[in-house]
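Just the one chain here, the form predicted alone, laid out as structure tokens.
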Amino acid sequence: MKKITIGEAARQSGVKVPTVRYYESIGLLAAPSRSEGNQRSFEPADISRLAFIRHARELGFEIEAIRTLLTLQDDPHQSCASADAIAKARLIEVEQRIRSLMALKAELETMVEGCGHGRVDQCRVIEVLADHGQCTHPHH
């Protein structure tokens, strides 16, 4: 079986080369075998693991959650309750973020709608940004 270089592994998995090295350094990816020239030689399973990590990161999972999910993936005969719990927790985070973004959107809409398109000394956008107390929605 032909070994896969780090550049090819990065290309096939959609993960940048420095990120592949990082995942290896933190233990998400096992250290691959090395060629006689000391170059990393990846297997197809490594590419699948990298793609799994990339997809999980795209979905916003934190590194430790991904570590747990990978451990679960490595033992497919166990219950998926832990994986479900991790995904549910991420969903709650996303829902909270959406609520926060919707409040932010409403605040920006109010700010923009209040703009009379006159001079800066009468600009509602500048007024609201200068005085947080004028915001209609609490946010941090």
The other form holds:
Protein chains: 2
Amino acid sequence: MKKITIGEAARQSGVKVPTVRYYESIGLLAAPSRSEGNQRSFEPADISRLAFIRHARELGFEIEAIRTLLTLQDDPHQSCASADAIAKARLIEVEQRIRSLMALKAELETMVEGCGHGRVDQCRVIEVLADHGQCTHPHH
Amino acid sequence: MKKITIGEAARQSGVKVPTVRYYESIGLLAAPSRSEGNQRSFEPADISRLAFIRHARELGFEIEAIRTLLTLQDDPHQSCASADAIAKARLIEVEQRIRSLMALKAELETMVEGCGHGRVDQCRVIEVLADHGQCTHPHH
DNA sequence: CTACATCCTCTAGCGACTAGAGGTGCAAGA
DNA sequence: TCTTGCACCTCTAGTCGCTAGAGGATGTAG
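Could I see the form predicted together with the DNA next, after the form predicted alone?
Let us now look at the entire complex, which starts with that chain.
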């Protein structure tokens, strides 16, 4: 079995080298074996685990949620209710965030459209920011 | 003129008390005058400024962008091109973020729908996270 | 006058990394 | 074999935008 260096593991999983070490330091990834010269030597399973973490992070899951998901993955005979609950909670968060961003987008569009590219004293951008009452969408 | 305490300023602007002090410490808000007993005494203009900051923060502007917007506001004879550029950049970011979140939402929905509420080894949530190839939307 | 809310400064902590210093290991070319 | 140069090591400190807490002073209502 060939040794996988941290650089190789990083490349294959898409997680950056210092981040791999960070995940090890917080116990999200088991400490791998070391070479003669004290360099980390990863297994293919570590790369899958890193890819799992990366994917979950991209989906916006927090580290603690990922920790739970990983313990579930480690013991596949458990009920998946926890995993389901975590994903559902995240879905609700995402839906909320989308609604909020849509409102924000509308507001920014108003600001940008209103800007006549003149001087600041006629600028809608500044004006809208200064007076919340002008917001078209009361999203906050 | 009655003195506005930090608590009153916080209440009126919607910015929390420690955050007001924090904004002062980073120079976003000028240090107000002090009472006999060394307590901050704000002016109505400070409250407008705090409200401006709060609104911009809610819209997702970074502190440094807000600093620029505030210097523009302080000198309304300048061209509003900078303000316009900041808002436009932010609009593009927001549009990008919405697109990404919509894809994410679809992916989370697939995960949650696929979960048969059985054991982890049949759970789509874990499965999709483990294998990025299963993503319906290649958003990342 | 006393109780109590509010204020003050200061330091440290949060999440999830990222950057840098200062040093060691290792593989490939001359 | 030597040397070059990249990749690796540990450790500390910094990032952003606050937030929490300690330990003490001030202001106000009853």
